[in-house]
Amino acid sequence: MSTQLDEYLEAEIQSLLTDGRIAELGITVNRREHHLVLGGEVESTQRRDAICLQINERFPDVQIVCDIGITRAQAPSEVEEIS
């Protein structure tokens, strides 16, 4: 059985991303021709991997591309000059 890529699937995944288990409001779900792309930024590679794993486990028949970036978590090394 193949899962249809439609707005209902996108909404279901978006709901899972924002519920108590994952609780990430900044992750987007974009539908492409034959797959879904998760985008946005999180604080660590471990967090990104955990999110992608949970979504892939919940939807094993859907090709998911995990394009979630990592936010810089350390202070800047240079002073920003404002002119």
The other form holds:
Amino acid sequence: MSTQLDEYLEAEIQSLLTDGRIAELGITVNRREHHLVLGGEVESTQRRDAICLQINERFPDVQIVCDIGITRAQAPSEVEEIS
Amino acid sequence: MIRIAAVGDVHVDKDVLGRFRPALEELPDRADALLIAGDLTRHGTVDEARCFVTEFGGLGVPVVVVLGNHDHQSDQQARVTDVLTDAGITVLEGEATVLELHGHRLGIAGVKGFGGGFAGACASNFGEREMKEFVGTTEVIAQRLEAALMSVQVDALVALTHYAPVPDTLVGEPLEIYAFLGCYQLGRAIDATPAALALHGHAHHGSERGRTPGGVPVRNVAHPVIKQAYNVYQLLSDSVDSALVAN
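Could you present the same protein in the form predicted together with its partner chain, rather than the form predicted on its own shown above?
In what comes next, the whole complex appears, and the chain from above leads the way.
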């Protein structure tokens, strides 16, 4: 039986994202008709790839689309004056 | 004029080494100190703390931090704090520090903070023991922040927390989790003091700017919110470099 794209699956993936290994609390999971879209940002490409790999391994029959970005880390060009 | 750089939620581990460093090398030209609003590490291990020190240490300007919930994940927060302190980084938890900058005294008081929610949607110190411990923890931490803020006589005072003191800077997060992202008690503590600025992190999908009910500017400096290595804020403005100030 194929895995249902329901809210229990979404909750299980959120639980997997926040377990000891991945430890990412800022990833969004959006259910579409036939696939799941992962969003948000992480600090490295290795982290993004590890997240997608672990979810794919845990739910091999679920189509995952990974839209997770890497947070930019350039120096700022502006100063905000606080008043 | 004082310029402070700030960021939070950098979640350093081996895979992050080198990502921030180029921007940090430029920091002494842009700001007088760096404040980091918690979640320095990914799992709160000593090894990750060492990685954080490698990336954020030795900048040539004072570095002042609070820990975040990630830094508590491995129950090694005391050892993490030791690694940071040994590297010359000031770790605040219910304390304040004073930096002498350009003839001004900048005070920074910090706590990690905790959840609980905001007016109309907050947890109450009532019922089960676990609930009372949860809200009691929030209340004690907020009291410690207020006492720390009031413990210094300075020209400019900054409150540094990981959890949010206002809901304004949580906009973008699901309403259902606001109570896990901050609490009104931190805002009330800040409003009881002459704080000029409150900085926090934790809310990766939140908004950058807000104010406490008492009017203190609040900035969410979580790295995914500011989308650059750090923001720079100018306090005690007596002269402005127009080339650097946003229009």
